[in-house]
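We begin with a single chain expressed as structure tokens, specifically the form predicted alone.
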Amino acid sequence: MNEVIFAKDIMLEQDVKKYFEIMLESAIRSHMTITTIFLKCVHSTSSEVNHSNVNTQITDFLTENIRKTDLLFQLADGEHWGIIFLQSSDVEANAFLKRIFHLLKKDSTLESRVALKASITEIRNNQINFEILVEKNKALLADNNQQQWWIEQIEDYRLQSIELVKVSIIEQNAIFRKVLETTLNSMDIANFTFDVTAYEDGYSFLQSNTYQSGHLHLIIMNDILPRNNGLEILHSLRTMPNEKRFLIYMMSERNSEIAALNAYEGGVDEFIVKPFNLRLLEAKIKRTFARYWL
């Protein structure tokens, strides 16, 4: 049985799991991309090759060539290295591999007859955990027929997560409330899906507790409402710990600078004067979510 060889001063597999989970959660929440590279050393069968020296040399080489924001680690079998790249795509990972492969081929300080092969996984959703990531990449690199300097790719996790958005419509006019509800339910916005609920007054909205959810929440409400008007609701929402999760549109029949000023100073994201074209409302919402996704 071969001895498992670890390079010194490198994070190991069991230490990286918690960091990966934190990075993934943060990346999904911020709509960023994580890309991982796994590398496996292709040793010569020659007894002249000192495997311990090779592992140390490759670790030192990788450490010198990654960015400060990248996380380098070694798997428990001692035969694989992993690198986690934040805010980088598979295109950048491919370019990185081609660069380091080129440098390694020319590096005369490394043991002879030694090469690497690699796999890339671009992650844009939370349908994966660290154990699955390691298992899939090790399996991909287990093929002994792969050539030296081979690069494989896993594409199962490239699709962006679809984010659920709570939508609350607070409008006392039953007909217009239904029109708004139909409009929002029919909207198609990339990477988002809407869960729409309508309320006839501010009190029923506040009693619903839907605004206490951690989801992104779009609120379209009138400024004048029976039982808790729009400004009262606005104040309640903007004093909550999760207030940054609210996107608040206020509608008003008052076409005045004072009304708009009071609304914006209170924390609305959009102030819309009635009557308005529904296509304008749709355009504003699409623009808001396009900017939110960046």
Second form
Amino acid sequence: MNEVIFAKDIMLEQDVKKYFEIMLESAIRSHMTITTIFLKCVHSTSSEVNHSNVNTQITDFLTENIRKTDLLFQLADGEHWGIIFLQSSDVEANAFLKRIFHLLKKDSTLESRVALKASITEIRNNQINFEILVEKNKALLADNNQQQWWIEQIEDYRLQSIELVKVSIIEQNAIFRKVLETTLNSMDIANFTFDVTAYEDGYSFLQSNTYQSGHLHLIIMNDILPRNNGLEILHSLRTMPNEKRFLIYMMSERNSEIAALNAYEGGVDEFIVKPFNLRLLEAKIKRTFARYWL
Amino acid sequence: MIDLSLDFLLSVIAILFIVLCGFMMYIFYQRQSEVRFKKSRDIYLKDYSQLWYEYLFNNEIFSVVLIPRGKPQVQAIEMIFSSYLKNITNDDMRWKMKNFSNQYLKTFYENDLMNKRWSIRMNALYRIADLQLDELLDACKKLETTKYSKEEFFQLLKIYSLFQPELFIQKIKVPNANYSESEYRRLFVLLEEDTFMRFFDEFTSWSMSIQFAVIDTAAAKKNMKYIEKLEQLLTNENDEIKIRALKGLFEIGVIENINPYIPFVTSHLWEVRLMVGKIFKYVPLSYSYPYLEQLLQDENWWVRSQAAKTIAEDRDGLEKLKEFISYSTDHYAVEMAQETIMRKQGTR
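Form predicted alone already given; the form predicted in complex with its partner chain follows:
Every component of the complex follows; first up is the chain already shown.
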């Protein structure tokens, strides 16, 4: 009977399991992507290879090559290694694998018959738990006919859930307010849905209490408004707890550097001088939301 | 005592009553007309604002229902167009508005131009410029043959500058009224590049207000094409022109050659020396330091302050100022350098 051998100082499956869900929930809340890699030796069953040496050498090699933010662990069967990459997508994971495969191929200190295969899982939703993750990856790497340096990919968890974004338009001019409302309502941004409300002055916005919800909140407002102007609203929002959830776009007729500087120093995310191109506004909003997920 | 018969008094009361009733009816009628006008305008806005949006921005087919039938609807369209023009830039939108206005609003504004009321004529002139109603250019020229106000002529100049720049230059050469610098600036800012450049070519032939407005407009446009023209004005005899040209060059913020500015370091005018101190911000400190050091020891506080500020803005500026403090014997300059260092370190 083969004894399962673990390298010293490596986290084991049961240890990681406890933290995985916390990491996953925290990453999703911060709009971050988690990517995992599972690795398996291709010729690990060969009798000519010393399993103990291989395990230790691969573990040491992986420990040396991961970043400080990555988490390396070994599965209970002793044949698989897992790495959790926080804030990284499959692009980085693929690049990592290419790099380590290249290093392994030319590393003369490792046992000559050692070769790896890997599976990548990019995760952007919480419809997965650690058991399923391990099970699916093990199943994917179970085929003994897979070639050396083979890379598989699980794509079932890469789509993030649709997130509701509150959108508030604060503009005095009724016609332009309607234009902005129509434009924002017709915008199609992947993985986000907009709940648009329009206000004619600052006071009615502050009275509405919509800004007190915990949703991501995009605010498009004029700098000059009747009853509580834009700068007052900006100050109120930026002094609130969890103010990072507000994305504030300020529109202004003042095409001056001082006005823009004051607005940025006050905490706006975008300062847009009127008149502006609606397509440009759309592009800016799309870019803002594209930055939310790696 | 005046003796008035009862009949007479009753007759006066009856006449006054009839006049009052007539006046009340007139007010009532006017109010009703106003309400009807507003209602009709608001209905158009409510029903067709979305259609306008679809036509102007989403390339939907033009619908005949958008064609105005009467003044209230024209006013509704004016409100939509002016709101769009004030807030949105889009070439396609402008082109569609221009075509629509030339086709369907032309007659309304042509009539307005002939109206006896000044405010209606002025409104028409504003709309002709905003909506680029070039087909009404002849009607505008005809307005000049009547008695017109200074404000109307200003709007006419604006219209000529948009539709017939040649005529604009002719008209501005023989002004029927003198306008302020800011008014000229409002006209020049709309001009096409080539037309505006002509003001530099014939610079000396213009009145002082126009000359100042040309320089300030070039500064506001921040176009590098004007650098050469503004540098040429640095040799102008008029000190105000020199100061404004320097200010304009500072606003544009690109200095390719330091040599034209060096003579101004020793200018007899502190305003000129101040502007040079500002402009040297755009020159590497290795080139400008000897001159800035000279300005740091200037007799004028503002010049000293600006020179110190300009030096401090460079990456090696604070070191230079500390070095200057160590060897300078000019107490005022040393004091300014120390103050600037403290201020700079305080803002970090």
